[in-house]
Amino acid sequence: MIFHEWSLIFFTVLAQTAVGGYLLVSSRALAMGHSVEKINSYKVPMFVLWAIMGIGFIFSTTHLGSPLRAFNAFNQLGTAWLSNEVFFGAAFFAVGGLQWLLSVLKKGGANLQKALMVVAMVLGAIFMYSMVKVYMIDTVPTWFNIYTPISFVMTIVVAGLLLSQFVFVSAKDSRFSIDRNIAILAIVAIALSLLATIGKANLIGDIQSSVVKASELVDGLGSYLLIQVALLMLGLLFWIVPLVNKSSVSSITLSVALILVLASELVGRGLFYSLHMTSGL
């Protein structure tokens, strides 16, 4: 089985979807001059998102040896990425999460949320960050490679995109259209993920130790990697088919593509975990 560390997989994979489509959300708002109007006019759709990172959160919990002692995981801030990706990750959470619940109570004004959402922002991406590095292990020659941050980066790319246009589909912007220039963004963020992994998966085909090769550490390689590849591109089928007929984008729609999309990314980490190996014995 490829989900053995599941706290981890649903953790980073959710994680990276919340903070790729908080990103793109608030970069629109604040590219746009949104009034307070219109920044509260997310407020429902946004609670998915925060979902989204609350459930990864409490993933993240199930990994721990003593939920009670979580504290500890904040003893090495600033010398361990560990530490740094726990702390700038619950930051995210609780300076996003503020912005969201003032929209909600119609309250601040459209300044503070804007500064919230900037300082948010920068959380996240630093949040991101440290997430990749921990992970970039010289020991482990199947994740101290490029297609590790790659494989982040996608991930916070492709589903983040999409989450961020179903928020902006369900709030009824009348400001935001889903056209062409949309189906073709979607199509080159999944064409380099399809990519990435098919670049990944040539590497791994080369890595070996003195005891094992890294193709060998998973039964069923081919066949994983072609669910993960199914997936996506059905996901992309629901994305955009509605694009190319012009027909009505709605949020069941994107709803549908979002869960094919988080399921390939689900089964792209699920290897990602097991495939790890140290480069001794």
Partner chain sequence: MTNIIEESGVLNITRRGFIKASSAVVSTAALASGISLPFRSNPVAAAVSDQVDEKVVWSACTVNCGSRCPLRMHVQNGEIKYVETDNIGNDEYGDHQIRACLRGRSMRRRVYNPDRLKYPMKRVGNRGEGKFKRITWEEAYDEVTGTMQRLIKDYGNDSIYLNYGTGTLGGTVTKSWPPKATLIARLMNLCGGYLNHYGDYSTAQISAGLNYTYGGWAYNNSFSDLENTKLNIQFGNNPAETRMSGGGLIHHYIVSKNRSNAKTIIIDPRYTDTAGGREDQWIPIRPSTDAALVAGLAHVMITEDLVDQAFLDKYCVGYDQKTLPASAPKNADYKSYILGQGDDGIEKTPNWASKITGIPVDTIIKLGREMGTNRPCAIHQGWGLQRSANGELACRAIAMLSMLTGSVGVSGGSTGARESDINIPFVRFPQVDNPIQTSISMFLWTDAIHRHHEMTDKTDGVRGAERLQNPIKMIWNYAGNCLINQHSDINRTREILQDDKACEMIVVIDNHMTSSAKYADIILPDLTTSEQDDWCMDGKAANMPYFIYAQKAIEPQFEAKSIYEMCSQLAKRMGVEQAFTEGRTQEQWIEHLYAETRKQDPSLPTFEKMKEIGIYKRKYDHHYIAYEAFRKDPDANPLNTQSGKIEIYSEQLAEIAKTWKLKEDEVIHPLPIYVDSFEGHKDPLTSKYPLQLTGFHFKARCHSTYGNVAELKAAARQEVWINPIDAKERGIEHGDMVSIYNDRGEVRIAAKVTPRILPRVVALGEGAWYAPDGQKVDHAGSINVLTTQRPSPLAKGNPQHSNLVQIKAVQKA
The other form holds:
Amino acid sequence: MIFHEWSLIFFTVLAQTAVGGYLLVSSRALAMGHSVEKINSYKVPMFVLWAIMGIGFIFSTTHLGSPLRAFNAFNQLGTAWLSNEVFFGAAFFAVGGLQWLLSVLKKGGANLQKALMVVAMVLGAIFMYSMVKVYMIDTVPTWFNIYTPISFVMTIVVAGLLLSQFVFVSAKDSRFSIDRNIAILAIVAIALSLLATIGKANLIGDIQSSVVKASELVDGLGSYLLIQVALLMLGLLFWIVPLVNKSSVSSITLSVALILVLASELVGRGLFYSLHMTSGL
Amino acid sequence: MTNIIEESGVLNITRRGFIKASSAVVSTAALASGISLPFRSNPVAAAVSDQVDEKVVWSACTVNCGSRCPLRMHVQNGEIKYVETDNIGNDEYGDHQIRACLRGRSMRRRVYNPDRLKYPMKRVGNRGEGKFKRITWEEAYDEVTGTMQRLIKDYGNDSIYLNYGTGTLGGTVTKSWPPKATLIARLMNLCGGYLNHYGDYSTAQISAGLNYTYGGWAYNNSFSDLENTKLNIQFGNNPAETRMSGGGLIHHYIVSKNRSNAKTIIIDPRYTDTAGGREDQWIPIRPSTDAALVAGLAHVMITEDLVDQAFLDKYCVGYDQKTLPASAPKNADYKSYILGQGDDGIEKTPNWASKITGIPVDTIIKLGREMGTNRPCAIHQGWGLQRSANGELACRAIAMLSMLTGSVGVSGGSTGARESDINIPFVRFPQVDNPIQTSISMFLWTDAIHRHHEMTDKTDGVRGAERLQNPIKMIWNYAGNCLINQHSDINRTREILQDDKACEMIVVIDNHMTSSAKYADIILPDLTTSEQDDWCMDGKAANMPYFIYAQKAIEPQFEAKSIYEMCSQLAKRMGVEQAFTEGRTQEQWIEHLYAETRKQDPSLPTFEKMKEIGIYKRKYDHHYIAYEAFRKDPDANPLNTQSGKIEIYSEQLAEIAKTWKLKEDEVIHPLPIYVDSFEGHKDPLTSKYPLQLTGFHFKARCHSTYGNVAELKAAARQEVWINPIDAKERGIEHGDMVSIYNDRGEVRIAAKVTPRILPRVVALGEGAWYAPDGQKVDHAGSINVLTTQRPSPLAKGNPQHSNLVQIKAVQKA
Amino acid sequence: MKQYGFYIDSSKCTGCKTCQLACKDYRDLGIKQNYRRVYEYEGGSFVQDGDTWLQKDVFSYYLSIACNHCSDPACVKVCPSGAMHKRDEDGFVVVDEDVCIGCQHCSNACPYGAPQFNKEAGHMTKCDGCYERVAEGKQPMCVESCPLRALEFGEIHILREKYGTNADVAPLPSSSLTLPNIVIKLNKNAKPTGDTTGFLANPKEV
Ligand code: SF4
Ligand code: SF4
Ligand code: SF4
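Return the structure block for the form predicted together with its partner chain; the form predicted alone was the one displayed.
Up next: the whole complex, starting with the chain shown before.
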């Protein structure tokens, strides 16, 4: 079984999805100079995004042995990446959530909301950066390598693209040409992430301490990798087949695609945690 | 490892700059929030420890590991909180601390074990089923004495047997072995006696075998004398696992060995912890073939003229024709045997020895030369190799090496027996003579229950009488687990004991619900050492002997009582109370015994002083040199043998060999020759059971004592050692669950796949608490499910390391 | 700043585990917690040659490891609550059990297996060098218990003067990672850090 760290698996994947989605939705709103009405019209699908983020945070606290002392997690802000991660995650959630609340309440003009968006995007980016750094520990050779940032960024990009696409489609704010470009982007990202998976599998084959071989940490490593890739491809299929058929994408097929992609990411993250080892005992 | 990290390429974003920026954000955030960080549950309280009412009491670990260790019990409010050991002084070698091993350090978990026997109990289910009801002490005493009186009347005192038990071997009042030294024996002897036993599960074959060589118990130089040797050879001797105390022999062994600069050679089928990088050479050998190796070495030394001929001529009988007794046939001497001029006509060349032992020829030749040119040699043997089907011959063979090299009786030398120690004389609990002379081998009590009528001196080694008159009808089992766990062939024992018409009464006196206690009719709960006063004696400690005044640390738990009180109460009912107690309480006896001891040796500290210092050590400036006086002047100081010399050829054994009735594959021989043994590597049974199973002493337990301490079980897991070659053939990987089986039974346990054991040999630590399921399969790794009750030829002892088994994989880890 | 440390003489250590159990008794630890752990590293093989067996470098040795109270402690670096901290007065790395949130990240990072999570209590636990005993001038319980005198304790600069500076041996990680305050005397059988010819024989006991 690779899911013993299930709370962290869900937290990281969901947070990356939400942040990725938010970054893309907000960039588009900013880049295209959306009006406040337009921004407000995202409120329902954006609820889904914030729900994903919220569930992620709930998962993160279930990981703690002493959840009542969760606030102590901020203590080492500035010196421990885990503190930074928690802090910027919370800040992102607060500022982005405030912006969403304003959109729901139809309060605050476009400028205020856009200003909050910018702040939330910056916080989200730092949040994501911290999350990578949390796992870049030089005593853990299976994490301390280029594939940790790559795979985290790939989750942000692929799941984020899909989630943002879902937001636009649900808000009836999509055009075939843009949808297609997004899908092409997604295909490229997925191709990259496949390459990364292969590269990582190779690296794992080389990592070994006196105590363990990384490749022997997970029973059936190969089949898990296959499942991960298969789920991702299936998700992609649900996403692009409508586009290939030139029919417009529906929020239903997108949700199915999202679920499949998330499942793939969860498997991948499960492997990530199961491959933990130190260079010593 | 580090290389891989470097090569893999790492994201290199400048971290410091980022942190600076973010910490600025943070401090403002923290300030703004007004929350005081960090959140604590209970800031200071945890740091302050409660020192109220703590006392430190000297107690001891009195089990049968060969060592004895002081335990300093830290008692708070009547409860032992933790255990320290001797930490007095600056620990200089020679006046060093007697440091307890991992077991002694876990004594608290034994005293407060959930398995503790709390009340007297009486069996209600079938014997061995483990169903009991609580009874009062009065009921228990009445039941025991009532049945005993009836059995004595119907069958005689020789139907009452004191079973082997060494759980409190280190005690004085509480001493559980030898039987005659126990309080039970004192009680029984005041009531007409009991059926005695000779020998012991530890040393049956060596005490019988070397008795004919050296006369009586065979001594060897103390380990402390290793510092004077030129060559250190340990035959299956493993103090790191059998003498674990840090005041005892492993400490002496390592310090003395390191002082000597002598080459160390370990001969053992296992790469033991005594080896573990502290040896210069490990020679793995097939179990039960030591005598063949010795013969090969002797061949090298004889043919290359490296033997100490003068020593052999002057001190030994039967090395060559010159010293062969008149009664012996021609060419019955040792040299002729080695050179192939004896009966068998086989020359014992290194090549011959190599095929039997599995040791390469050049290794044997080199070792023979090393021994022959580095005299005197320190040659010690452990007791594992003699605990086998041909053990009496094997242990005598090893002693040959000390003789051939003329090492006996000199510093730096040896006798080939196990190491000895200097002891402090101490007055023991006075014994009462046993009116019954008959004695059986401690190993044949199960036979004496169900086939006593066949048992004679010539067939079964009955001593003190020609034959057994009565079956065993009652067993006292005090502080012992040989009733089921430590006796061979558990399934056979089980069957014999299940018939409660045969042996009618079994009384178990112990601390815990052991496997043996489950076979009791009456259980009497005993105190642990922590709950009473006693003298703790006989620790094996080279040239720094000591004794401990173990004092009561806590009140008796539940309704448990001391063995002294139990026996006094029983004596009262048998009408011998006064003779038994001589009017003293246990505490008074303790004082009395010490007063008697001080009469002999007034230099000892006072009783009051002992109370305070707990342990008394005596540092000798010399080592124990076995048979030193004999070596200096053999005529003035003859040995206890028939000839007064070291007997390589024993006329007594020649006589026994002629008169005793033996099975076809059993050999008793006047010379220390090599013979194939039953369940050895050449037994035809190997076609079915191709692996030789040997036992060893395991750190998690002292035999079976401490076997129920969960922390020890987890820290040193019970596993069967198997070589990767054998494991691979069976599809077994490290940690897999395997089944070990032969015709006698089946054990399931995890495999330790390790190159530290010779291929075709497997090893299981003895003493795990038998845990059968409904199908008689043991799940604890109890070796005696697989051992045989067939006794060795001469000692009629336990060949518990001669077992053939097969192993198969059961479940992947 | 004072810095205490351990000297571990692997040439003497017989793997008896007295240190492990003495600590367990004194600190009243359950079955799963081992502030000090004894690792068994071994390897080698046999080759058959007719009736005989040739042994090819069969070896074993033990390492008794607690927390090394590292000078660059991986555990402290990743701890978000500050519960895992290095003390100024004696250099011990200690987890403040009242502050720890139980995120277990320190145990991810420590390459010596020192921090161990106590699930029931919800926080990390770890060897604290018996700092209370040390403050009273006593030795840590484990050190004092060793029957083989394979453990010593003291200020690390003194131990290093006496015994040199080696802290590397398989299966330990490279000492450059965390700068552990230990000095190891190598067993004759010792293999270098990064060795893969042997294996950890007792993973379930540590
Ligand atoms: S088992 Fe033996 S060595 Fe260990 S503490 Fe007890 S007496 Fe000492
Ligand atoms: S007590 Fe000493 S010899 Fe025993 S395992 Fe610990 S360090 Fe090694
Ligand atoms: S050994 Fe591990 S827990 Fe101890 S200080 Fe070093 S990194 Fe931290």
